[in-house]
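As a starting point, one isolated chain is supplied in structure tokens, in the form predicted on its own.
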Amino acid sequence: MGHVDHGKTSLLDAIRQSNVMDTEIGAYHVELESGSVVFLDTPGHAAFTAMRARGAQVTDIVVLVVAADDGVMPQTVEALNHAKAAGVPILVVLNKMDVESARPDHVKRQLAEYDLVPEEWGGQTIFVEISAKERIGIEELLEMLLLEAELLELSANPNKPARGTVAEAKLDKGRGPVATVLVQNGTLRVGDVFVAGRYNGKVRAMINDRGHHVKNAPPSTPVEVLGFTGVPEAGDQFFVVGSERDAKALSEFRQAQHRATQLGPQSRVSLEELFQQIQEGDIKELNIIVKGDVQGSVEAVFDSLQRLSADEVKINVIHQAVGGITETDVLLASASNAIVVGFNVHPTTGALIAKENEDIDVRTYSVIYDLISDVRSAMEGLLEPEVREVVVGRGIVRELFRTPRMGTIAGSYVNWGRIIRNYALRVLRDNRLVYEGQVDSLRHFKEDVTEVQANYECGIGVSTFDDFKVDDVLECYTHERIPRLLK
């Protein structure tokens, strides 16, 4: 893991001596005299946090790669707290050694700030210093991968029927249901009968991460599967069953009971629900992800928010960062059962829909008092939320056109939900607010309408404002009374 161009390509490229970017698999396995060591790739860390979400520990360690010429960057943030809240190891690698302007000492003090302090400064993290490009380095990293594999004492039995884990699937046109799954224990075979989440299937073929047709995968072995009944979820545990009755009754099984879940209540922490969660012991710590519009805001609310800790639950910030609340966060925040709150910034659209898709309680303010105040009534049992927010609607402006009645009317494409007329709405421009006011004129084409749902061109104005730009994000959102949850 990692920031954008530091160096993971290029690292993988130098550990396999091959072209990892001809490959589609997502985990390349090297063979080595002394070990195996599988290389899950995680692009953007969706997948890594989907596969934490689901409780699956398919990653063993993390290998957090920075350029010593860069230093830590958000991403690299981003990428240490998603394996402190899966509670993986982690080694750093500091890349880019070859370059001139490499400075190793200022990136060790710069990660030491967030607990990787280093072993010779008497730490507990490994850190290997490497060039990718000149592929200097690399067999010192894989002896300290393989030793943290002894120490971790990882192993497995390859006499025994196949156990792994679901890394990536998809629906291939040609092929059907296809996932790639790292076989963790047991060997997989050719026709062996399989359960992998809520579907069943038996294995039709296996490719290994050179495009190799294989008979047979040992553990510490990734390869693509083909021979689904349905699409898997990363992180979906996969096992070989007996017979086909049984899988299939398994299978049967647990989309049943998916479908229950799905329609049951959710299990999220909410502020609503949290003092409810605390009396009950179901909660000893809230975690909170924060983001805010500079440096000076965010370090304020996480200093206002460690202070509110009490000794019935802990108020632990897992990850602060300046810029506006994006699906990462959201997902970060299903993976560690955490709230999102937002000082003067607001959710993306992706946000948006992966705040919709896992449950998560995400909360923008814009007075730093109201943010402490609702988390601090929320532990106290004392929150009494009468009206909610509910974004209803998002539209990016194309184009614009002056007209004598209205001045300047928005023409936007509406890529979620739906614009309603008469309803809020707010101007935000790089995620920052700019104007809120309501939708007094909707039309479609020429003709008035009382709204416009997604995927569809539409004009908007709003009588006091017609200071739009293009790719202004126009957010339309109601207010709606929730009863009180609490007893």
The other form holds:
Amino acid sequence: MGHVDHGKTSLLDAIRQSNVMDTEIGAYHVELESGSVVFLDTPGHAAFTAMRARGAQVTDIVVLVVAADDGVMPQTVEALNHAKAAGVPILVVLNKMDVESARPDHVKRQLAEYDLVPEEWGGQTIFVEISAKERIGIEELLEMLLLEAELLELSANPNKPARGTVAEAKLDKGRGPVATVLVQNGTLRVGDVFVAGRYNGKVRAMINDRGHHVKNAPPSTPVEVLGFTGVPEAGDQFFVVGSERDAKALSEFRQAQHRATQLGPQSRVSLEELFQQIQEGDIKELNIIVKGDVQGSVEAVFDSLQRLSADEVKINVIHQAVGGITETDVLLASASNAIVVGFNVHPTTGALIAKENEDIDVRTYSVIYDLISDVRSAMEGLLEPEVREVVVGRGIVRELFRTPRMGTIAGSYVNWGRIIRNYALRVLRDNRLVYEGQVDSLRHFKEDVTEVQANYECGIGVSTFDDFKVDDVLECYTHERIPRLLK
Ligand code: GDP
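Starting from the form predicted on its own, produce the coordinates for the form predicted together with guanosine-5'-diphosphate (GDP).
Below is the entire complex, every chain and molecule, led by the chain shown above.
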């Protein structure tokens, strides 16, 4: 991933040429002595994030390409925020090192501000300096990728039924549904029965990234697969199952599930429903994407949001940038369950369509105060209500009765508030706590009652406590949940 013109295509070309391959599919498989690497040639972070929005995690490492003469640009930041939001490690490639105006140290300083600190400066990010044009540093980059893979302990077992992800799929006139599947674990073989998303099938043929028919595909191989019952979606999980009956049953179940999620309630975060969503689920963080007309306004919004962040509800600004709200922003929001706020900017048409499809809360404002105040009100619902003890009444024990069923009953006089059945009860003697239980039985004369008001007499029984004494103070209390306001 990287900013336009920073050399992604050239880098892929360089990798492909030095490894002689001619491919039609959007994934390249590079064999090295110490292992193999698959490059997913996605058109950009939008595709990457779209896949992730569907729950697919196909990328183990993101290669962030930055032109050393141009430095960090808007799409660089966007790409690294997408990678970070996905929790995918980033390896930085400083490209165009052959150009005289290349300033690698300057770019490193820029990236350090985004927590991508090179190892030589005490950080943990691998930086590789290359020239895609002059084919310099390509081998080193590939080695670094394998090293990183080793460190991340990325491994797979070829002796298992295959599992993978659909990278792309289409309906081919002559061949029917065709999908590029990235095998991530196990080995895929011709004749295997599989489920992919809502469809199933039997592998009729497989074509590798060099255009050759293959009989089997081990882990980390992209292959074109023929034999689907329908066209799956990019990002669909693909896995081999034992029998065609299982495959059918599973895909039917998934069809039904798909229909249900299409019709059912959405679990998207939105400012309106935050409060309820918090109460039902366990959302404790609000992810926000901030877009604005100028750097100053973006920073102002960011700062104000940071100040709103409380211990109970953290505000994560997962991406902030100058510019209109784009489709990519909406996809990132979808993948990260975030909302998008814009200050003095508006969504592009693509963003509007994506917003509808993905059901994302996108809001635009022209006054920062309004923006902050909306988020604040949503958060007040978001904040866990404070649980506070409320004393509802007090009584004093005047005499003791013994009953066979409840044991000792405290004949009491309510001198303040109310004593309420089933509420908590505390027994105080000389201002010290003796016991805490609850009002299990409450009587006014011979009658069972639910509560007794001040200035009345009553009999109080606590099933777990028998040791009342005359002059004990009984305090009846409860817990109330009080919605909290932010300071
Ligand atoms: P992409 O938009 O990120 O895919 O970038 P491209 O690969 O299309 O490269 C954009 C331009 O930069 C092209 O004109 C390339 O020839 C040029 N370019 C790419 N890599 C290098 C490099 O290492 N050195 C120099 N001098 N130019 C490069």
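Numbering follows the first chain given and starts at 1. Not measured: the values here are computed from a predicted model. C-alpha atoms forming the largest set that superposes within 1.5 Å between two forms make up the rigid core.
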item	value
Rigid-core frame, C-alpha of Ala67, shift of 2 angstroms or more between these two forms	no
